[in-house]
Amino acid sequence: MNILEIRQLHMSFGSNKVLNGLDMAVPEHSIFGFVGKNGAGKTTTMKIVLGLLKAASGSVTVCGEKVVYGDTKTNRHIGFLPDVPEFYGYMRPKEYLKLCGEITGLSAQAIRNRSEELLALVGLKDVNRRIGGFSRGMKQRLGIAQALLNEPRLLICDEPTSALDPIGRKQILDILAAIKGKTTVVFSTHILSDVERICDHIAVLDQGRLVLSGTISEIQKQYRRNSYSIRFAHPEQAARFAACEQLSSSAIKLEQEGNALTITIEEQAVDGQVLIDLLSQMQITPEKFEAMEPTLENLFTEVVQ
């Protein structure tokens, strides 16, 4: 089941066309990486999903219900973490979650139970100081707790790790990975390593359209080339293997760096077994032979103009 569906979404700001027929579907219980350069339209898309912006045309459904601009009924299914969450700095974490719970109509018991559970999840259970003194990472973690307070079926995070140090980024990613079984996560970012770490589905936005979409494994399979990394004991062995006549085809790209050789083969008829056989014939035993998967960075560079 798709928890979020976007169909033929168009949006412009003056003469600047931000979304140009965007089609996107987010499967339930996935961590969905929504990827694009800064200014690609990710935040605009999320604001439309939340009913905060009116699209020029197209439709958005959340849990099978149509999103209507200015009418937030579908938002009962959604938790939202903006890129820079705002808080009342004089409050403490439990006080803030109590306020949020009361605003949304939760019972006092439900607020206590959920607050304890969520503050433990985000590593703030024993923190009792005022939010105004929190670090950026602590505020992001509290923002996730607030966004999950009503047990939403969909959590939307807009660039949640962009301004964090490596430790803070790891903490946020670990939290998002931990809630996958209960909540679908749409994770907007331009940090590709974060997507590779926790996302199982990705969509790459460029010039208002999706240029890449699917599971990580599907996309890697689709764009896979016969690429191999071979490490030799000595640079002379790498040079000797690279110079052999069988590898002199225009369909074979060789890159040597010291005692390592990267070989990319465009012809499907030639694969790693051919290279292994050739190494055996030349009586060269490599220290390492590895088939290389395309990285998300490689794919992003290839599909984004």
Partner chain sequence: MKHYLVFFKKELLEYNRTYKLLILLLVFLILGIMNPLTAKLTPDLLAKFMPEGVSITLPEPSSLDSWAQFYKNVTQMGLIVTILVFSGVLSSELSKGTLIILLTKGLPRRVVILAKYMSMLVLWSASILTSFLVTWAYTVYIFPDGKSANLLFSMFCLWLYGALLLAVLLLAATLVKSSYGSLLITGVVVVLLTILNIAPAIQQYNPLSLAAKNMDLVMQNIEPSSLFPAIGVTVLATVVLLFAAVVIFRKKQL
Second form
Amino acid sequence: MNILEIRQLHMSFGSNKVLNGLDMAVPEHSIFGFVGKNGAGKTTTMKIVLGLLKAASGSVTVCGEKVVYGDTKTNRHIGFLPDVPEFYGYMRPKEYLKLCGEITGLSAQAIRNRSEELLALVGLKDVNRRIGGFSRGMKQRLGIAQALLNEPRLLICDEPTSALDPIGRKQILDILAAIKGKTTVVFSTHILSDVERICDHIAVLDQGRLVLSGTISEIQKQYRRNSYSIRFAHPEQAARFAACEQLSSSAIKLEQEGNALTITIEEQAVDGQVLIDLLSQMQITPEKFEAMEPTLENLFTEVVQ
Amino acid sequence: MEVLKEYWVFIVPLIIAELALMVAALTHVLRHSNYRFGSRALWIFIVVFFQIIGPLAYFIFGRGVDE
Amino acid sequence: MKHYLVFFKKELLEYNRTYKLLILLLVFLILGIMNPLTAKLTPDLLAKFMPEGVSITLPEPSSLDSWAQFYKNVTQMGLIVTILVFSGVLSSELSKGTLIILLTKGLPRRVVILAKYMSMLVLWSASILTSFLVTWAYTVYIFPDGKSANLLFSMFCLWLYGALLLAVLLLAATLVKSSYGSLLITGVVVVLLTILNIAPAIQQYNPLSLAAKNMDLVMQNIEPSSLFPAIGVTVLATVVLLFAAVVIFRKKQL
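Okay, that was the form predicted alone. Show me the form predicted in complex with its partner chain next.
Zooming out: every chain and molecule, the one shown earlier first.
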């Protein structure tokens, strides 16, 4: 079942078309990486899903219910973490969670229990200072606690890691990975390594529409090339290997760079085994033999010109 | 002193209220280091030497945004 | 209803922690003490600074002088400080984005506007009442002449005028981004009311009368009923302004 469905979403600010017929579906219980360049329309999409912005046309459904602009009922299913969450600086973390809990209509008992639990989860258990003195990372973590307070079915995070240092970033990713299974997570980012670390689904947004989407393994399979990288001890060795006649076919591309050789085989019948056999025939022990997986970075640059 | 004897019912509460305002502003100046403009020394001077107006100016215009 | 209460409580906590409560109550307390004191001291001071040999006969100060100070100070210093203190209540939340999370949690936008207005009104009421009670107590104590009339009604008029300005301020905050912008709009409205007041035909309906005719009421130069039209206009205007603020805020892209 899809927890979030977006159909033919159009949106523009003035003459600038931000969303151009965006279609997207987020399956339940996934960690969904929403990737795109800065200004690709990620934040705009999220704000429309939350009813904070009005789309020019198109529809959004959350848990099967249609999102309307303004005070939308669908928000009760959603926890939202803005890119830079802003809190009341004069409140303490518990007071803020209490305020949020009262707004969503949780009982006093539930608020106390959930607050304890969540503050422990995000590592703010013993912090009783006013939020005004919090660091970026602490605010981001309180933001997650706040977003998870009413046990939402869908957690939407807008660039949760981009403003943080490496440690803060790891903490956030660990928290998101920890809630996987209980809550569907959609998070936007332009940092691909974050996606690789925790996401199982990915969608790439470019010029207001999706240019790539699916599970990470599907995508990698789809874009996998029969491509290998071999590093030799000497450049001459590499040259000798490249020159042998078994490899002189139009279906095989060779690229030599110093003592490294990249071999791309377009023909499905030929695979890495052929190369290994060839190496042993020629009595060459390479320093490294690697089947090249398409990295997200390569994919990203390929689909987003 | 004559005046004080006659008007203490006014002057004592007045001084207490003004002092309360000043102390509140002064502790805030000393506890926080970011001001919308001006420096700590400037705000201490203003708060202490300008009764009522000084603390008011600090709280309304000078206080840093967070808290 | 629950939302109103929750957000109202949040506003009061904010007033307390950001010193708004302290500032307003202390300023109005100080004004309350100053009013009768100034009334009492002015003749003495004037006499002291007269050149030697010149003697003037000043009338003995009365409770009327004390109340004249009250209405002068509260309409000027009091209202200005109140408006300044409240100038950021909505605009600072909008510019910082602190409402985003609460709105996505299902806080209706209508509640934000109305609960903010209610809490502003409560603090404004407490402030003017503090000043009034203090001035009243001192005045009864030093000028027990019983010359002043319509005291409560006169204060109510000024209170209502303040309530109107707070609604203007709130509506302005839904229209412009910065708190200075909403201050400016409120200032412009006051100037417009002042200009309108030049026309005698309009005076009767002008909300500004509620802040200008107070001493006439106290001295019984006019009947309270003569201000009823202005009161009606002010109440109506306040309701319309708040309604507009809710409608505009609902449509606002955040």
